[in-house]
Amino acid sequence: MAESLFLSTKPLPFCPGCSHHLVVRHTAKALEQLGLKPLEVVLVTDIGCHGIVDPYFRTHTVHGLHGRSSALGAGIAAARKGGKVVVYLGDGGASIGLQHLIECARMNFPLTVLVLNNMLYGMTGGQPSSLTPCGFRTPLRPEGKLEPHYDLCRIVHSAGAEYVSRVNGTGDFSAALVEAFGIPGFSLVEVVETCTSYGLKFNPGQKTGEIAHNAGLEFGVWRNPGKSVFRLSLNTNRGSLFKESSIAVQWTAKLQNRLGILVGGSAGGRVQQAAEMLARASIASGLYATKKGTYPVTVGTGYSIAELILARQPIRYSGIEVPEVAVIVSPDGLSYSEGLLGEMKGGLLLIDEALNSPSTGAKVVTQPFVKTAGTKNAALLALLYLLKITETVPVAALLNEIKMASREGPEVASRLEKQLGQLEGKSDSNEVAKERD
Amino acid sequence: MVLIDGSRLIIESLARAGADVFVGYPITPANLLYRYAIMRFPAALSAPDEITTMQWLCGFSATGLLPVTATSFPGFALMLESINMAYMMELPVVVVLAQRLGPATGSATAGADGDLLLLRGTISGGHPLPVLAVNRLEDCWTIPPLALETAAMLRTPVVILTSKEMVMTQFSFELEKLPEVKPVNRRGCSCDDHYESYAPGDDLVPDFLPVGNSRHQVRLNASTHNRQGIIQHLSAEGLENTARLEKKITLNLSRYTRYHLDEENGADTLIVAWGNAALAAEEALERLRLGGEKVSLLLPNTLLPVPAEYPAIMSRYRRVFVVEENLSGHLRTVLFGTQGRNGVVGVNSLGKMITPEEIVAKVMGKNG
């Protein structure tokens, strides 16, 4: 064998007559053919005998874990600017790393994998994979493999790759390589072979082209058109992610100590935004805040319970013991926060008039937030009317974070207001911030 | 003034840092984090599945990009296989590991912080992983940068520990006050003639080459090798190289030990909290000295490996209360080992936050 740019000079370390050592000559050949040199190309190599291979090339080689080479090779391919990144996989790897293929395929990363199909784990004593085609026999299924194999490169095809393609290991196969390394995007060689260990000893006298065919698996190419290729681009221009965030003080807030409030209501109620813009008008009045929320895994449905602390102080653990306000908007507010209601000494509990009042020993008040406002608005409505009733923060501060909210925010705030205006109830002379004090 | 989580100052930093490209699946509590970084990154890009995100990222960072994901316990038990090849292959990336309420899939929306002890374990033959935790809201712009450029330097993964208190809930704050964070200091190579992927420098860390670099081989290896990266099966360099691994991050731990101590004059109690506890923690201690209680409070950044600075610190005190959000006292096990100290107390929850006043009452002496 003629010396290679890309191999060096010692013997390969495979077994006598191993289709490997057919897949290492070929890719040196084909590389050289294409013009490219050594430290141009990365091959990545995995778990399996074809990972022993590394020393041999003269290219940067990165040896990873059973099954992920192609997506370790993606990820160096998508980084490059050019050059060539070789992925070398075993059947035993591509039944692993099945979806690292698939995704390569659909996100069309510039990088060739090549599949070594010895048709069995080799390397752990002659296990079958998903692609052992279905009665053959391995070592560990002496009377042969029980279950259907897979056809890989249909699979692949149909996620999208570019070119595909599957090679006899016995043959030389380098214009295939020499192909399918051309293929600017994602392209996939299946090499068939008999492990000589293995697979000669346990199938006697089949030919691995007769047991491809026989298991349906034939030579050829599949193509997709050509698309566009992926990568990665950095772009260190983009915007702070402060931006908009600043809040300026408009706003004085009698509030002088620390108030736990807790906003109970329902999915879909806007509660987490109604107690959001609470904790800015807030801080728009001078006072620091905090909000936390609460619900579910279910985006739609079920409870939705936020944690404001508003205080003259700064703030730092964010939870709440027991809060000092409480309004609750829905039965799933009200279930969820029942417990906490009832440990609830004082304070004040505010309450959709529909719900049933729990235990508790909150000063409780009660008012049709609902029925006035619908249920999207109704935690914002009693938070607009928590602030009427004890002035701890403004409620033009409020509104005006409303109006500020979203292009719909002006036409809110106004009806809302009115809304508030229909609400029986006046200023309880801070009385929940002096609890506090 | 701001109201700002957690999750925005941590992608914010890392991309002033220097951070290059993020990897990102959905998972609570870490979604903000995600969200974030693709809106901030220098590239974002979005994979199917954990056992990608990491490959990806290697990838990516074996060409010299610096990548970061973010993930919760279920993602990052995915993750572990990848996560022992980038320390293996010496490939810095960062992973945000925002914990919530297990085992398994636990409680997503749940807070929690208990996956310290799978952290000491991460590695396999219990090699130290760095991991920085974010106590305060600040520290999510201090700690990040560090993660990054311990990463960097050190060449390994490093995880920055958070929770879903941090990364979800909204604080007012003050952005002014924020120092300046600046691009982190990346490993590189002089090399001119020769090059060898894992010759240790006196600190230890190998030069970094990117692969497909055109002036020297590069040679990445997950299996056991040697100082030209192949694989090796008991040799002597082989074992040598991997018993540098764990040299090299206990060697340089001064490089990213960082914690917050308030020390009293004249205290023999002394608060340890970490995670969801540590802004609790803070608040019992103003709670205890204003009712006149000497105590010191210890909110411990590096996590692990454990400086050297903590057990100094510790045996200082008589009575030490290891406040944390899990049930088997994961720090107070980090420290103590199973069989504690005596004086030493554990402050622990499952599944809702510790208050101050529990807190407050452990170290007064009410609930035992």
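Note that the rigid core is defined as the largest set of C-alphas that superpose within 1.5 Å between two forms. The shown structure was predicted, so the numbers you read here are calculated from the model rather than taken from an experiment. Numbering follows the first chain given and starts at 1. First, how it differs from the form predicted alone.
When two forms of a protein are overlaid on their rigid core, residues whose CA moves 2 Å or more are considered shifted, and Lys388 is one of them between these two forms. If you fit the rigid core between these two forms, you'll see the Cα of Glu218 move by less than 2 angstroms. The rigid-core alignment places the CA of Pro323 2 Å or more apart between these two forms.
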Second form
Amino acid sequence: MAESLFLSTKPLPFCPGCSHHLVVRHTAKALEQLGLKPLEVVLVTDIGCHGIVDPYFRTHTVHGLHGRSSALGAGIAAARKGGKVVVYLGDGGASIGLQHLIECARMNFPLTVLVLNNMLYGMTGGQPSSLTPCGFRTPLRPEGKLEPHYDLCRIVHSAGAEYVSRVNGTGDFSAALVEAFGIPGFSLVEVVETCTSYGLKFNPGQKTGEIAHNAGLEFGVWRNPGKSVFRLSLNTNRGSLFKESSIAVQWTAKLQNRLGILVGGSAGGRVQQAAEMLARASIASGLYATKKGTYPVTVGTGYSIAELILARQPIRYSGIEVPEVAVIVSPDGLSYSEGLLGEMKGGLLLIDEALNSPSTGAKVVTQPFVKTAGTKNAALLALLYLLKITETVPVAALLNEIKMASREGPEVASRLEKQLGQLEGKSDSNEVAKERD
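If the one shown is the form predicted together with the partner chain, what is the structure of the form predicted alone?
We keep it simple here and write out only the one chain, dropping partners and molecules.
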């Protein structure tokens, strides 16, 4: 790929022949023509094939939930005094977040939305969206979509957008992007494409322009007179949020320095909630704590990783290069963390007994966390066990957080406390004492 100020040199991650390649390259080309620098631009994406492009841009990037990228972009743009906010949205996301687009146009938020309309939900199997043309065939509707489609450009133009255009996603359409990016207020460009995985397969021989024409979706530009751009007046006199959400210290932690903990599990295993509860319990025990979550774009599947830092002193950076303690309760968590575990030259690895122990310099302790507490509470039980054998933070502090977390909290805490007792009989108290030292 040609060198660009805005893009990495790695090959883009899209299917061969997909027009998303052109959207990304023409975005970079247009931004360069406007004389912008990469860090003057914020790219906002959400769920969909377009959303996997974030790491390829050298701009600031923000990734949100499906259909919400325009709402996120609006908030960012309203608070910025300069630069450019560009939002990527698929036709599925535009269907889900249609109201956000209408409000962006009506309020005239200073951003540009590119709708990558490949006429279906490409990432999840080719389901039709509200923008899929009537008669267009998809895996879910091989006979052709029966319901009428939205004309997004007409809707957004009617809502007051300063600039709206629809282009064919072939050839060089960067000039349209230059024009849209140069609009002070809200602008939208709908790029009509055909998904190479599902659209071409179910609609063989049809050209993108022909499909759009048959659906009454003409290419062109629609304008409204310029009006005041919506911007926020930031309240700089507001107090610190840290002071507004203090956690009372009720316990005493024995940890004297700093401890980095990695928790690895799977989506649905409540890994993030378990880590947050331990962070709160640590603060309630007189420590500083940070927690960072990592999981795939396709939330709900795959690994779920939490990084915790507990410390006696303020924490200036929330990342962990190599953890002192790792807690692994699922194959997904193990697969994702195996490299880091291999870098551990000491410390402690707590791992579910059903998993194969990886190559690591850490002391390895196995316990039946999943068998004892089930997949949904295995991470919590493992963290309780960690506190029990290291005494870094009182077990009672974490049990208290579990009790307060929900209406079922007291019952869950009571059950986990009993299960923790079952594990105690299987631990080696001498080894535990060595580890704590």
